[in-house]
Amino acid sequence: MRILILGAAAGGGFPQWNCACSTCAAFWRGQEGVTARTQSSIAVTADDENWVVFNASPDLREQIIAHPQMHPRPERGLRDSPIASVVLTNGDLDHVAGLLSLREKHPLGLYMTGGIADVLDANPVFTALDPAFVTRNRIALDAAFEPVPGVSVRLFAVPGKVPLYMEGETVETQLVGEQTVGAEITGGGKRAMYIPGCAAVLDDLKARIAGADLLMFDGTLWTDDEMQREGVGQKTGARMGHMSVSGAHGTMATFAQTDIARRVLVHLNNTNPLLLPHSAQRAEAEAGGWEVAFDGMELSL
């Protein structure tokens, strides 16, 4: 099983187009080793021919161009793509907007929970995906399905919230249901966990992750008040439905004693100092056994 990180950043990408926070500024001034990242997505295959994309980033077209594994193969016809299916883990814009780049009448299987499917069904813009070619599959939590040959997936609930554009006056940030899910991906006797958004790790989630060959986990913010301290926003990480990487209750501390063969932080916000290769925060994360995802990173299991 091969996993390709198509996009390692959170919504808006890195750098964010209109941001001069300390991390984005490092990119704009050309600081050595600071590289751009597109918005959150991975692709998985078991045969190098058929790929399933997890989350359709607004940057999907750019990601396809950047990675030869995603290119059409002319010998297979004038209309071709190795992308056979798409799995969604929530209805956030940075995970569904890219679906509109897949509207050119190419056969695809689209897999998601009923709750996420309801979000798409309620928005007429997604009728651009011709149902004669794009099959929408409603998947029950914890039900196994095979989006491409040799790759089995189970979607499971993780604490989170509804998409920003669906928020009302009162927002519950640790809902557990169909609106935010993780994916357990198995193939070739190996097991990977993909959880790009998570507000908290409860005991049952930690037990599910234990023993995984690979964990790709929400690395949005280093500290909860990061955006406030950078002066670019008023929301905390918790308010946005994301754990912090650092701190006594952060991701690194939570999984410190959990048996996980390889740990990768994905969905990095543009303010996160982990994006700076020589930062103290990057050194601390790496010392704790965590890798920081980048576009084009390949993970073979």
Second form
Number of protein chains: 2
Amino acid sequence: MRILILGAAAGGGFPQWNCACSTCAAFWRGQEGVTARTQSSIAVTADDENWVVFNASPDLREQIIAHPQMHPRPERGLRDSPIASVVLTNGDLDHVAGLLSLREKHPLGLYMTGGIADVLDANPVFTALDPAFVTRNRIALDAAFEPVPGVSVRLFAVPGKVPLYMEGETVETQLVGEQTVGAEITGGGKRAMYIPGCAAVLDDLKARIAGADLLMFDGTLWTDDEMQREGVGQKTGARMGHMSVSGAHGTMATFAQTDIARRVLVHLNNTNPLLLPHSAQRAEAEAGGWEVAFDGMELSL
Amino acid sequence: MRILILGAAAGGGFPQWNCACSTCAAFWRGQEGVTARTQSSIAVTADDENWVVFNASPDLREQIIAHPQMHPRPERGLRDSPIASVVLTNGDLDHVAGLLSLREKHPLGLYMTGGIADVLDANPVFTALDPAFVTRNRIALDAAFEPVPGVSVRLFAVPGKVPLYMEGETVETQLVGEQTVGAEITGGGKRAMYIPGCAAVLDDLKARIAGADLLMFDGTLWTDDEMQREGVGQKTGARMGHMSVSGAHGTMATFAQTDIARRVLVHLNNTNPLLLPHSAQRAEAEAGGWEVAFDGMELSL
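Follow the form predicted on its own with the form predicted in complex with a further copy of the same chain, if you could.
Every chain and every other molecule in the complex is listed next, the one we just looked at coming first.
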């Protein structure tokens, strides 16, 4: 399998359009080594011909143009794309708005839980994906499906919440169901786990991940109160449905003793100091065996 | 007034993600002088501090990062943007999907006709624009409003149709009402007309445009049957609600005798040969007094 990180940032991307927090400011002033990251998406193939995209980021059109692997192949006709299917892991805008860039009567398989399909169904704007060309497949949790030849996927519930734009008066931030899922991706005898959003890791989830050849995990925030510290918001990671990378209950500590061959942090929020390549936090993460994803990163299994 | 073309292409942009028509193919193979164009949007300011964006393209985040005029100004605090308001001229995806990139609790004034507001209201996904921060102003046709200091705008009906994703069984392609509008933009004693989509020009519209200092007009297609000729679709310009640039009833012929100081074609479809800087069609348009918009083009009045 080949995995291409199309976008390594969380919702809003890095930099965020209206933000001058310390990490965004480093980008805006052109600090050396600080590179932009588009919003959260990966692409996977087993045959170098058919790719499945996990999560359709608002930046998908830009991501397609930026990566030759995603370009149409003129020898295959006037309309073509290596993107054969899309899998969604939640209904957040940074994961679904890019569906609106996959219009133009192009055949696609779309795979998601019923809970996420309901969110799309509630918005007529997504009928821009003509049902005559785009099949919306409702996938049961823990059922295997093959979105492209040679790649098998299983979606499983992880603690999370409904999309921000579907929140009601009260919000359950560690809901376990169809609203937030991870994806187990297997092909060529290898197994990758893709979990861009996760509010907590319980024992069953840890057991499921153990032994993976690759874990791509929620790297949204370094610390739970990072947005407050930066002065750009009141919300904690816990409120947003994301556990933090550092700390006694963070991602690094949680998986410290788990057997995982390669560990990559994805879905990085614009406030996360891991975005700065020379930060102390980046050094700490790397010393702990974690890599920080960037746009265009390729992972071969 | 200063006008910045944020995106000069029609829906899908140039190149279009899945297209290998002759113009897209020229881009994909890296032909010299063929430059990408993002989807349809302009920004206008009278004070170089507050900008109004006309149409929020799906590429808006990329457009903001690409143009320093649109960057946040760190001296104004941790959250800032020169974009103070957005005006919509129709509900097409290439004009509204970018609203989803203007989230993050940022104060904005949103201006549109009631007909377009109804389209947004029908899609819960747009509640991502928190009503506590984003005011949806329903603007009557022909009523003047001031979206940023020193810039006065008047929306007026032009022949067009409802957005593709709202089409029913039958489609009126020359509907005159609140679904498709042009914008008269005045400031500093100058008058610009912005009409990115227009199915036909009747005498009243021509009279309204006459005497303008600048006309930015629907340059979607060079010929009405261009998509058929390229083999990438059956739809004509007429069916899509766009008159063509060339031909006896095209834009160039229509305005040949009209008093307009500067003429710029915007909203170019990926199939339009005007995108190729050395094409015969480009030469013909320029000989006729028309410029072809590109991303980053600045127009000062």
